[in-house]
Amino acid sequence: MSSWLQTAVERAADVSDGLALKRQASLELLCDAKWPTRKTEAWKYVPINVWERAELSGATNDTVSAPVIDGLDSLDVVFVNGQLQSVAAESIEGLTLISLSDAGAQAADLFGTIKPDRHLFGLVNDVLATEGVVIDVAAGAEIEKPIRIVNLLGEGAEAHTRVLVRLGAGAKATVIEHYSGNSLSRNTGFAEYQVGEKAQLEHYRFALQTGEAMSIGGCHVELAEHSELNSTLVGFGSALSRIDVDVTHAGSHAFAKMNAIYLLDGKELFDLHSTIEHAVPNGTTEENVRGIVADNSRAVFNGRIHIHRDAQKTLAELNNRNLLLSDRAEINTKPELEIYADDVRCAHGATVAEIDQKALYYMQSRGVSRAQAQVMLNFGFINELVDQMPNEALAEWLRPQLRERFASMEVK
């Protein structure tokens, strides 16, 4: 076991609440566990040694406002440093938004009840997240405005959140996860989603840190009979980013939509991997992931659909797109289908590529700079994943950070 490790078991034990059954289980696992190196399959790409030597000097916890999003009328809850500072007090029928300290058998109910056992980090922030959020929409309810759950990072800072969110049947909602900062510092950051029948949910994970940041945490969602996910991760690389997601269709006729982009500069790491489960009959994926890599920035992408042998009639479909902007930039990629029923219609890919030379001469003898050339050719990469957003005011807030973002990734 690491030190690292060994010191958040440790911690652990101060943790007392009503989780600690939960907790309790979730420690026995972490204390087999066996820090990841390069020869561990899924982190053979990731430098972890780093998060582990990282010394932090701790962080205040000041008050901060959330970034403003123009024209995004929201309810927010706001961490910095990992402490809940604020919580939308606005009613809404229909809308429970409670802290996890006071959620009680509400949060014991959902909490590690959809995230797999097998993610290490899972069992840290399972053991050490004392501070998050649960989310509670009744069934029938439809929430207008969207639940934005920000998480801002300072230097030094070491910080474990959870969300829990339950959609009741034939409720919609949206929710956003929005973490920022650039400082060194060291979080963990999971969200477990239970989507009813017939549910709808619009969800979001903003994981726009950078720097110096280090940032491990992962996105699970079980779906139930009719239920639909539109789900849309933009990932700016740190010193260590690293997103796991997870989607398990339990009931028939559910329907998930993922959409993934990733920009990575300088010597920037991003890496996310993810995990669909088609258990039952009827279900329907489509996951599509696009990632500009440039300078010494390296992403890492595994893509894995697994098909159990009773989910007859499934249709997925994995894309992984990529643009390599220098020569000494990598991309590692691994799109899996794994399938066992007979009656399926499947189909899955991967393409690394350079930017097209001809059409950027094109663009610079009609006049447009080749700076702008640039951010033109790679906007046009990824504009239409932004696009498919299905809200506006998050879309026309994203677009100039990433045209701020392709004009610092310079082709070489």
Contents of the next structure:
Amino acid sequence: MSSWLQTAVERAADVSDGLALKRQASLELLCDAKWPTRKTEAWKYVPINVWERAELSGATNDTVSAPVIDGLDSLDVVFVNGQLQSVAAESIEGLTLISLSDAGAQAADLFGTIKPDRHLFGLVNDVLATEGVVIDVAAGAEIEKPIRIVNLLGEGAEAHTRVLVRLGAGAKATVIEHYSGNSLSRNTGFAEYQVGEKAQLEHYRFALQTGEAMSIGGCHVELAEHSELNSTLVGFGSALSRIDVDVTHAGSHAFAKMNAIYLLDGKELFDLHSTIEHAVPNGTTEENVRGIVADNSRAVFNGRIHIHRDAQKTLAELNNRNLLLSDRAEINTKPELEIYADDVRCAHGATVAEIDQKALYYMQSRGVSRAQAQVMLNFGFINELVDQMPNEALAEWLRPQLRERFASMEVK
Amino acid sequence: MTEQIDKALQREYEAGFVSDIESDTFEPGLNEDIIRRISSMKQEPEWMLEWRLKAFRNWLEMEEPDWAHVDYPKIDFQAISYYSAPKSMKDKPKSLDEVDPELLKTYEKLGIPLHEQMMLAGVAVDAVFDSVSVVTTFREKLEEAGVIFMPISEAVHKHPELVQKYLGSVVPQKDNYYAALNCAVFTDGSFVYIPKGTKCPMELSTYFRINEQNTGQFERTLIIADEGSYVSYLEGCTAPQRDENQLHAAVVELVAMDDAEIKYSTVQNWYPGDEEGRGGIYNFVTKRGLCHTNAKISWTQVETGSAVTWKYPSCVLKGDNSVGEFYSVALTRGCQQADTGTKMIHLGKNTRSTIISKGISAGRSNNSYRGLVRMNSSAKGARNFTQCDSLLIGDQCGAHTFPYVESRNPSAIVEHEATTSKVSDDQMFLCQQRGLDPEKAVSMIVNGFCKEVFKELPMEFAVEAGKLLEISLEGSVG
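The form predicted in complex with its partner chain is what I need now, so please give it after the form predicted on its own.
Next comes the full complex, and the chain you just saw is listed first.
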């Protein structure tokens, strides 16, 4: 166990809340687990020592208001530096939002354990998370307003938060996970989603921390029969940014559409691991991941599709396309297929290249400046996925931010 | 259909017979003394022994890799005998007539054209029987062209300057666990040197065969193609049926100097074990080629054997404009496990690589493609295209793909695509409707699936590979 974890665990041991028992169990698992090094396959490209070495001053508990997204009209749950600051008070039929502390002893039964064999930091979060929220959507309820979980991280903060979302049969909801902060901080943010039969989840994760912020987190989604997931993930990369998305087709005929975008600049690092488990027949997965990597940054993508023996008639496709803008930038991508059933259709593809020089030339010949043409081409590459976001207000909010980022990205 | 599958599964391993030849075999065990003994048996010079011992000391500190998608009981390296030579070798045969008839019969059963057939086939064979090269044919004709083709143990004596310079230059001693082991205990293998501007007058070929029980085969191949030369090298492997697992940890090093071209083709048909997964060869092989400017290395492999395969023929594209190719067909059935693929390391400008991998899984086997394409920051204008296709036959097998793509140069273009499917019902229907029986139809479809790779094989090999596949697939699908 690393020294950072040692001290963090000691701090956590003093907390007594509804999760105490569960925390103890996870701690035991964690003590037995092997701490990752650069030789650990899943952490091969991530300098985990940066995480351990950082000395944090501890954050002041200021009241900060969540960034407003025009036209979104969301129900907000706001965490500031890992402390729950506010929960939307509006009462909506079929929706309950409870903080972890209000959930009391029953919280231990609610939260699962995040696959410790695969994600060590899920265990870390199990042990350290003392703040969180449980969101329940009753069967058949359709929640129109999107639910937004905001995590704001200030200088020196160390935050470990946990989210549990449960959609009853036939329910419909939109959940947005929104992380932001650009100064030295450390956070693990894990979210579990249980999507009931025929339920529909529209999910967004905006991992917009940049600069010195360090973040390791994940989303774990379990899909019941005939349920649907439509997920969009946007990552900007920071000193260390790692997200593990796990989707399990636990019921047949489920459908998962997953789009992910990462845009990196400066010395940023972004590592996205996605794992799709097809445990039952007739599931469908469509995953599209696109990234642009500039300057001295490094992107890592590991996309695994695992088709179990019984998962016949599965359709799964994964596509990862990357643009590399500088000769100091780096892309490491690994789309994996692990297939144990024969009557399936699976494909994956990955490409890495630079901006099409012919397209650049063409645009310049039409009077567009080179810099402008680059922004346009970059934007076009990414916008295809932004256009697919079902929530127009979010897309509108995102586009100028992307444009701003493209403008600062230089092609070298 | 089930009947046919059963029939196919119960098919006996055709190359499974034991040659009754007296052998000179070391007792099992591995320590510095054994290495000294191997070295003295071969009357090796001091530097060679030092090199072996250094590798052995490195090996002791290394850990057995566990990242591959294969599962097998831990190997007891002390239970293996590291040297075995047919006894009649002591007074070396001067010509084919002097070769132990038992030995020749073995080859005949395997269908190696070692006699007159060979003249017709125009193939020079350096046949490795267990550990010592038995006979090298066509050497004179090759000598005329200036080509050196001999057992590596002989090259150590006759061409020490070449061996010393290139041995371990492509696959360093510490490269991996099994390569280090091979450095310490390798007994024999082939050595090829093609002089400047020479096109090797014939295709070179080695047939490896493990015969003695509980012996590991650790052969070492070194091929050097000097500037502007060309060579095509064929390697075929097979082993008799044994109940215990046998270890095979070979190292192949290729050096293609400026403008040279090496074509390396393998048909591997080691014993895969019985249908319960008992026995069979553990095939842990390190193969790597180094390309200098404008050079080209092409790996073609057809893998149908071995209980466990762990093999990644690779190219280091060091020189500008160099080309690396990898064409592979891997077929697994029964309880076979294969984790195979390639590594293309692009260092030079405008380097190009192509990877075509076809995996076929049947029975309860697992077939994985694992590949790495790395574009270093110096690889300006480099290009890679990778295609991995998997075909599943039956619902108890597995097909997996683990491609690593690492790019550090924006002008480099990397493309990877992979698909997995089963033999389509439509195709089967169409073939049967035209009067083909299901077995023929599958064989035809699979042959079509592998066509891109087969066309890269030299003629004789392509025929053999096609047949091998056909036999292996017999009745797998109805």
